[in-house]
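Consider the single chain below, provided in structure tokens and representing the form predicted on its own.
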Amino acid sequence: MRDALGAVQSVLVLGGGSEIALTTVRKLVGDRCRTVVLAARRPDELAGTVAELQAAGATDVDTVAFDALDPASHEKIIDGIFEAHGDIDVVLLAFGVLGDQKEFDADPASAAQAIAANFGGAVSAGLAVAHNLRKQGHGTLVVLSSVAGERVRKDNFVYGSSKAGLDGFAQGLGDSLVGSGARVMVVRPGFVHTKMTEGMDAAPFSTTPDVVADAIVEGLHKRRDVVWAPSQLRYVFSALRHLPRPVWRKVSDR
């Protein structure tokens, strides 16, 4: 349960290695969050992060094995986390793969696996989280979507389509939780400078994990349904999504 001043007291990260999610967690811990659970495919690699968060003031930092590509395990793992920690204020759904469109074109099976991680895994995990938030009567599921899903480009359409599906699912899930005390906040970053995008040409309005994390924290305080990072992208895509397809093809090639 949030404290008397509205500060988040507990956070679960699904995709515990995400740079955006970990930057957000650091900011939450700096604002009195004391319980952190990092669920990741290789939790043993997070020992340094655990020590850092404890040094920053978190009193209960736990790691759990979690694989986005094993949806059959998601309900049991997430139920177990809620049972072990009693109450979770915020869940960051932050796992996913970017991939390379040319590699997907050459290997359709890898494209399907990316969709399974980015969208399929998010559906099973998201529903399990929503069940627990609904049961406890409060809490926010923060879903890291992307502007790539707002208007899918040909140079990353597998990734973009997975984010389009994720964004639609998250919005519908949020609508289904109205009146329960629980809610969903969708986050739509643009190009973010992370290890995942290292070596890629930056898109206009590119940003950093720190900027996205600030937007997430502000969105949590203001109980927003959708967060854009940077905020200007809201207006950019309100125009881009309505461009005729021949024009969009030319614009997105730049």
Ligand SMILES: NC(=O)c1ccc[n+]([C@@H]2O[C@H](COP(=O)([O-])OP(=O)(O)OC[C@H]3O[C@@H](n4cnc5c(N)ncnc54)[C@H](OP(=O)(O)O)[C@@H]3O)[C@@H](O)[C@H]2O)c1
The other form holds:
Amino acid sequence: MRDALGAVQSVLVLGGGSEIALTTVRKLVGDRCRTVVLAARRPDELAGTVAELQAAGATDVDTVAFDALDPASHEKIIDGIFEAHGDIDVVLLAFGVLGDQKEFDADPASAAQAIAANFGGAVSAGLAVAHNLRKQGHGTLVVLSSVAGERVRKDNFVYGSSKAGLDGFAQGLGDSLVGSGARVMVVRPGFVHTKMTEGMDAAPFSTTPDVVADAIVEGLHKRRDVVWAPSQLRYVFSALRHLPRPVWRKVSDR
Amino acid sequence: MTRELLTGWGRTAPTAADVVHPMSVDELAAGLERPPERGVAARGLGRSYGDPAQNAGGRVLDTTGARGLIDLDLNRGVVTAAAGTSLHALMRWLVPLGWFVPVTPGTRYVTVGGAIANDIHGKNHHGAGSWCNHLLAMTMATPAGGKITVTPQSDPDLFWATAGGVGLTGLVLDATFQLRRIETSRLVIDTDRTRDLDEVMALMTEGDDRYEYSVAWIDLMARGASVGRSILDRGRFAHVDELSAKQQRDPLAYHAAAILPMPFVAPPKLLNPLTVRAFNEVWYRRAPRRRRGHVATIPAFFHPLDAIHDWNRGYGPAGFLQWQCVVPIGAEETMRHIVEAFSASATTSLVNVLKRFGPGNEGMLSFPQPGWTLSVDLSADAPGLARLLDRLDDEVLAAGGRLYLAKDSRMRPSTMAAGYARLDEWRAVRRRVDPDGILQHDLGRRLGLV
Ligand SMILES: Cc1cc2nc3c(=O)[nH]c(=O)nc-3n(C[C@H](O)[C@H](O)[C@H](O)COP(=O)(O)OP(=O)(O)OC[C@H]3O[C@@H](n4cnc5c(N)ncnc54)[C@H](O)[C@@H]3O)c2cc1C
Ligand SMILES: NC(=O)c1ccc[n+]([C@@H]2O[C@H](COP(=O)([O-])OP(=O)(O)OC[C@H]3O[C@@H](n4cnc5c(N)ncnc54)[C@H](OP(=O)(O)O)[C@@H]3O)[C@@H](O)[C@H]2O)c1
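Rather than the form predicted on its own that you just supplied, could I have the structure of the form predicted together with this ligand?
Full assembly next; the chain just shown is listed first.
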């Protein structure tokens, strides 16, 4: 159960290898979290992480095979996790692919595939999680959206639009859960230095997984609906959102 | 039956449950039938601060419809009341008849069932013990045993597992307990305003035995040499000849009502560090340095906070919590250190109470044990609070103390286990009366009791 100060006892990560998610999980385990389930494409690769989390004090650590691109399997896998591990206080929906806009332009099918993972997979997995949280009467689904979806820009509009769709879905799902005890928290990081962005030029306000994880933990404590990381991005984007298109094209050109 | 979001008095961790409102003791007992997958919990008046009266995804039985007197022996002062009866109602009925509840907490809006489930204590603990010391019998409904009468003689294990057992050993349907005779509805009170913590502890150690009721209000916003300055109120019920001529015309007169409703949606953070510091200052200065024989009413002496309806909204949307520990006599150093830690921290605390407990009872999870108990109100969004409380928990455990479940909303399961030495014994009784784990609640899940 989540306690009065927002500490949680169990967490499920969808996209179990995500650096942002694992940094968050480490912080949760450093507090009261004892159950960790990592759902990932290649669970075997997480053996080291499992050992590390156990050493840090988690008593029930498990990995499960999960592919965002196989939506037909999501309900069964997620129901199975809730069945096997009991209450899950927090679910981090963290999987995602960034891709490369030029490659998407050259191979439209691969663009649709990215949308299928980032958005389509999140819809089937998010709905299956919501169903379980509703039944359980409590719990928070944390959705890793992105500022890239807040205002989509031309040099990554496939990724950006997948996050715009995801963000809208997550807000709507959150609204539909009001009164059920379950909640959705939307997280909108800016540019984060992780393996996803390795080798890329950092955007303004670039940040680290540690800062994003702290923002997530604080958001859980304060029962926030939306978290920006770093927090200034909230104000930056409230301005950027309203720029006229020609100005936006210039500002977002990198 | 409707799905409702529930929290405790601190309004911190809402979860949803199907709430049913039985209107009689029999309907309450029927609440255990055809239990849902996530079990059944009882909820009295929801005055516990944390999560013992909520049951995420399961069923919650609102006991307050099962109320009223079932039997009353005015000669012996023995009453049987339905479990959902409030202490407020009991006082309204019984005080004019010359009887008072054996124990009252700092609010009269608690039910008889809740009084048993937390084995509540009051200002008379040093002499009278806690609620279940005065409990003679109860009718219970347990998942395994159906409807049964339980006394300390008939089934001591179940009786003492239920005393303080946070409702996880069966539903209490009604309770029979011993009242305390009173000649008047007034109290005669001596007040001492102390400079610091040492002075108040010395006064309590030396003089509590001369008073039936004793409690100190401690100012945790005071710093420096004033750390722990307190107002010590001690008293007893008045005899008729101690009342004024006017009061003597109706010595058992009793009026209790909430007067000041909080605005429904309180201004965010009405109780912030500034207002709380100001309140504490006024509260402390207002008290006389030393006063003897002051006559006060029951509500004024026992339930000052009840004068403000819904005062728990004053802490704003983040909600608040209470932290209440007990440390043994001899651990005064630990208590001093705890008081200093709160005073030095950025936390905001309005209502802080220090009391010297007498002997505990046989309740397996009953909180009181001989020693010093401190309860502190804290805004849930105070910076650094989680870490501070974890650290103080450890100090309490190291001193041989523990934390009170009625107030808890955040301790670690291991803190609970380390503080309650008879937990395994309690678990064994629970397995016997509820083998399938039908009685469930959020606190039970959080602390690994269910
Ligand atoms: C302002 C204030 C001051 C307080 N001061 C004190 C004090 O001085 N001393 C003290 O000891 N406590 C104090 N308390 C705490 C309070 O006395 C306890 O939390 C008490 O248990 C609340 O009773 P309730 O009816 O509201 O029960 P709830 O909070 O609704 O429920 C508490 C527990 O009782 C169980 N329960 C309720 N009814 C039944 C039943 N019929 N059968 C089985 N289980 C049942 C519930 O499942 C739950 O686990 C104070 C609380 C407040 C808000
Ligand atoms: N980094 C940033 O700048 C940034 C900014 C804003 C938002 N975000 C979002 O934050 C989330 C976490 O990102 P991160 O920075 O932590 O990057 P990351 O470490 O690369 O994590 C992304 C994870 O998604 C997993 N994944 C990709 N496709 C999957 C599929 N089909 N099925 C299952 N898992 C799949 C990856 O698994 P494999 O290990 O198997 O590849 C990887 O573990 C993502 O949703 C990302 O879009 C990131």
